[in-house]
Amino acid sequence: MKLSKIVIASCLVLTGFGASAQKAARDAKMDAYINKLMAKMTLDEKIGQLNLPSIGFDVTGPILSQGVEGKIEKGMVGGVFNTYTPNAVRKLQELAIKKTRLKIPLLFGYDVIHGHRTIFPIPLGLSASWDMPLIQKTARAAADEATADGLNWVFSPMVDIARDPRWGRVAEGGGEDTWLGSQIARAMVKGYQGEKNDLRREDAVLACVKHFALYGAAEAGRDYNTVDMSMRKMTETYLPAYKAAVDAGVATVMSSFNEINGVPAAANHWLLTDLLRNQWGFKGMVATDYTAIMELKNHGMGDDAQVAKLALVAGNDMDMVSDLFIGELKKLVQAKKLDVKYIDLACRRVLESKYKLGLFDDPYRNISEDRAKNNIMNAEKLALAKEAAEKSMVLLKNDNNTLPLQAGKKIAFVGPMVKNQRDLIGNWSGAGDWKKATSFWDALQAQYPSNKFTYAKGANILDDQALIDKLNPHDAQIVLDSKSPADMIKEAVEKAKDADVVVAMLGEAFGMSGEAASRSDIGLPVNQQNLLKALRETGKPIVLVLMNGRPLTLQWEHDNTAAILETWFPGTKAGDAIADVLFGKYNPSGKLSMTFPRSVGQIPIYYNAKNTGRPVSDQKYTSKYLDIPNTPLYPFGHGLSYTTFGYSDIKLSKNTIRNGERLQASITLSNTGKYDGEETVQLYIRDMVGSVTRPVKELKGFRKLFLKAGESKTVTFNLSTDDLKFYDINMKYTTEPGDFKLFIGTSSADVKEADFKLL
């Protein structure tokens, strides 16, 4: 396909000729193993390393491989998925080790999201706790946790930026912005790989960044539908978080099910070798996502022959599960419809993959009982996951103090999400066991064993059976209630008359949001809305606790409770994570990575949009809403605390810079409130006039800073020149002299400003 060529910029550094000489015979010692025992393989062992079968515990598609250790036996599978435990990997492996001529081992792969036995929240929850080091250390812990139990590759991390909250998979990623993104896309490669990228640790894995790309832009937020955008688009805000993952040395890469111009991912040349290869110097191996090579035949691309050609040739390593590589590769081949070099290419890239691993010199790679004993949901990773969960929660609203709750209070607590166990890791928690999450009302007794707390569930998280049979959990199905919808709203009413404060503890089960979850709704579901209006009549103070995967739309309940704490799917340690929120031993300090619509008539909605020849304002002929402001109910960035933040002014070092200098924008913090807290300070810019319409917001850094009650900091910034480029009229990715603006504070709505100019 023909399409202008793209310039991502990149930064490759150079750590010295030492590093160079010492990485350049690394290299040449693995080439020359690999062409050693390629000219020992049959094209049949070749085609057979491209093959990616699932057998195991799990299945997100609809077919599970058949028959797969007989194909391991005959040396026609390259690595497995969905196989896990020290005694399972061990089994698989050895019939590779031991049956096959050549004795190549597998990989294993696996989905560990957001943890593999230790689950942390949902990544977009993570992503809201804008802490770097910390969404690094969660990788690192899933890495040593995906290790010990037997797995040596993860498909993670989803870099999609996603602006359409009705997209169920934005559970999965970092959110709607992509220098955010794209700073998380690194954090996550380098927790799980390491951060020099050395594979042969005992506990690191293969990354695999997906989906290989554009895969959160699916038209009317409606999973695996298709994708359609300008390159300018694709260029400037999609494609960066994947590459801020390349270029943090991911592994592997997997392509996505969306079309690009036309062209479905899985076969899409331009994007798999042109951009990923030639232009990113992408060098890892590439796989298919679940059956994408078989269903190119419903986008339209051919039959089984011609889409497996279609897929190799494209770039695709890895076939998962279609079965379509060892089915149609060699026919082609012997019908001179197929050039051989593709298959060994792909072959190469495989075994590279094994070779990084160390998994010639140690197919088992220590595996051990002793090992995933001591190394899975230890004490460190538990502490770890508790602190995640806290720092993930965003204070959407605190109307008069009315959170921290006090601990000697008459309160009645309510929903179907107070004693819950098994939505609290949300939805792909992998290997995360669900009855080992500490509820919250578990969690509140241990606390405070001499309490006046009183419960009622109130409502079903679902009372829709048409819904509930669509969700289908893989583990457990929503049980309704022996007792009527009305009679559990009763017994809620009763007891908040006799509360001080109602806490209703509400959201999505957790198969309402993540794959193949896409709500054309994504308020909250109905019988909780009534449940929520009943305790609203009774004219007590509700605080509103959310366990959700998406963003949702909460006007009525922001105009009619007192507090609102987003705390998504926080993990295994959710109850106790959200109990110390609650009663102010942890000072919430999330803030949102993605914007919460007032209705869905507004998506997609994001901060950094552009303006238009006629802004909105109090005329008629302009642009917005008869009905409903422009402006999100949440804005992106947006988090409260239990304290408050003093912004000064913003003073620049110089009010002109040239290309090639930096500018120092400083601020002063003051936490001006009662708590201790941390503070999110946020910078933007604003290129004011382009060759090109410009975002009137651009994130470009942020500072995390603890203070003291009464303590202030002064923040300092420094933006380089290399800040303002993007990319121009003719597709150059550069600066442009001209006038800017430079924002600083708690989000993206709540700003001071300041003006500079670049010569």
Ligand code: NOJ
Contents of the next structure:
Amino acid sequence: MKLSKIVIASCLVLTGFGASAQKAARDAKMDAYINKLMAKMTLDEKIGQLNLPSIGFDVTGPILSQGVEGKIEKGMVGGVFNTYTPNAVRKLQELAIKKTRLKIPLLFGYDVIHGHRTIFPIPLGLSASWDMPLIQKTARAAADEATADGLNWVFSPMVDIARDPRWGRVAEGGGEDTWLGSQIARAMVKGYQGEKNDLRREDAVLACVKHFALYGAAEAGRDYNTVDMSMRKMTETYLPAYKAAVDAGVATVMSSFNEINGVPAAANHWLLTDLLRNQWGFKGMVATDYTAIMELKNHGMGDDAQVAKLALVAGNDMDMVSDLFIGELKKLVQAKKLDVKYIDLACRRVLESKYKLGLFDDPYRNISEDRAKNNIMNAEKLALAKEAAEKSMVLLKNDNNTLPLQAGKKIAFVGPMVKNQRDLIGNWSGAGDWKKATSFWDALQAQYPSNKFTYAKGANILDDQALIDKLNPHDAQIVLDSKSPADMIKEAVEKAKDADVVVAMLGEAFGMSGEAASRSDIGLPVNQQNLLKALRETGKPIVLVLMNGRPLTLQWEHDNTAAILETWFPGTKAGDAIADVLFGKYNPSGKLSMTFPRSVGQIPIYYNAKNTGRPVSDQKYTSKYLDIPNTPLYPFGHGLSYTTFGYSDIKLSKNTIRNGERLQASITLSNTGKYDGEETVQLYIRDMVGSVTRPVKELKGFRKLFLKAGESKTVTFNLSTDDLKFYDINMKYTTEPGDFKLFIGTSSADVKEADFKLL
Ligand code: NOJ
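Could the form predicted in complex with 1-deoxynojirimycin (NOJ) be shown next, to go alongside the form predicted alone?
Time for the whole complex; same chain goes first.
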């Protein structure tokens, strides 16, 4: 027994050693190749590698990249973004390979955020699945499609922790929690780059973790705004998700637009060099965000030459769109104001990225029309899109089992989302074609041909022309109905009166969330609220089906509807997935990854807050509002099912543990309802006493369990004392002895509780 253990242990050591020796040999080979190449390069050619202009389809800022083809031929471009399709990519790559002196291939980047051609739910929706294998599969599928379309670099995952739903970009991330966000970061990097991180595979891309760092903490939820944050808060809450991506081997990082404590991220040496490279050991390449170097001038960091130098020296390797590296760096070197070593370093990192992708061996990476035809939007990808959409939907409330719907009933489907196609794939939907998305109405007709279903649009998504004009016209073409708002409501009310149940499908236009889409009022658009109020007057039970890119304020809707289903922007298979959930073919299992506030006045609101010295109580002088409760409308982790789940009390394997020991915490989960269903059992801890204050709850684990109706299962969490670590008063990551609480439950606000002590 003992002997076999020893044998296994030594095998592990040997394989570990073998792997690192192999890596060292690979690195040495790469170094030799790049040394040789760089020895041949002129200063101009080196600086050219640092240039990342946009050429092609999308823009998220001023269109500044001019004459890109000409620049490629002159060796003034290291990579481009916003161009895809085998043909378009081949043409540009040929310019680099055939026309430039050293034939250095280009990188092809793109915002592949939640799918490339097959569109999965927006990332905030995907995160509500709490399903890491599923999330990894969606990233894998996206990489497969993207590479078939000629791309070799995706600007994802976006892992900005965000606690302010006014910020439109919460749609692009994994929500408010550090621990969950870190799991998602890892899953996505593995999905894009492949489980073994073998970037030479033709279906692997360089992933790019963004936006480094703290972009999600923009003041007042206004996009691009200032961030000022204590070192403790960033270390505990905001940085770990980026670090998780780095630890998972992410190949590239994008520096963010925002400033951090007075220094813009794009000029922040502490951030991009001291922390990212020296402390975290990141070896890959850093690109700026769109025109971020140029924007340093607006931040007040200097003129063209000064900001170009600042950005390079801080640790950026590629300049996205500003053209300031190609415009300024050579002059700086000639004037002896910049050490050429910085250019060499950045150039090396860009070349290494290309080398790792195998571009020097095959600049075209086997792109072919055939591969694109077979791999893009094939049956497997579409099935995954439907599964992901179903698993991301969150049942927010369901009084009297109003859902699932019964197909035999008279149902009025009302609202601008019922027949909608344009908004289904959400913002940042890459190369997705909304015309290929299934609308709910079409899916319904296909699945349940019934003359008992009626339809009325009831309202435009938005009536407010001033607001419509502010949405990106390329994103959100809102065509107002020829009927007046009053007539639309009248028609909807008539249909509702004649029905047993009303399903109101409402929400945001997809351009109302995403980049540059902050909102100060995060309710449903007023004209849609008016529709809902009129429907309420009929006295019929209302099921509210929502499509939106952020937590909304829904107090009135909560108080006046029977059921609410949050579907986010579900992607290409939206219609089928919503129909399956509404009629009970799929029993909803999603859980919120971000708190839904009662009102904007509660923001920022998140579950793992501090207790304060005066925690809320009936006493006057405690931490609370006069006009609303402290509690959110729907807490982090919340999500109902068509069945009900019972939680037993928690059993702990012991009540005291020592450092290095493990603690088992078990509960028995019972499906006490009539439907089979999946539950996400969540584990939280609270450190009761510390050298610094600790949050009232911290997520430390979860388990997804599928239970047949009537079935029970025991879940055991195996906690290690590493799970109890935090940054102490001296910023040392450690445990402190003392009392802990452990919670297990169905959401952050509905848990069983047990106590233990760390000796
Ligand atoms: C700006 C956005 O902030 C970033 O997320 C995106 O990747 C770039 N534009 C490129 O489109």
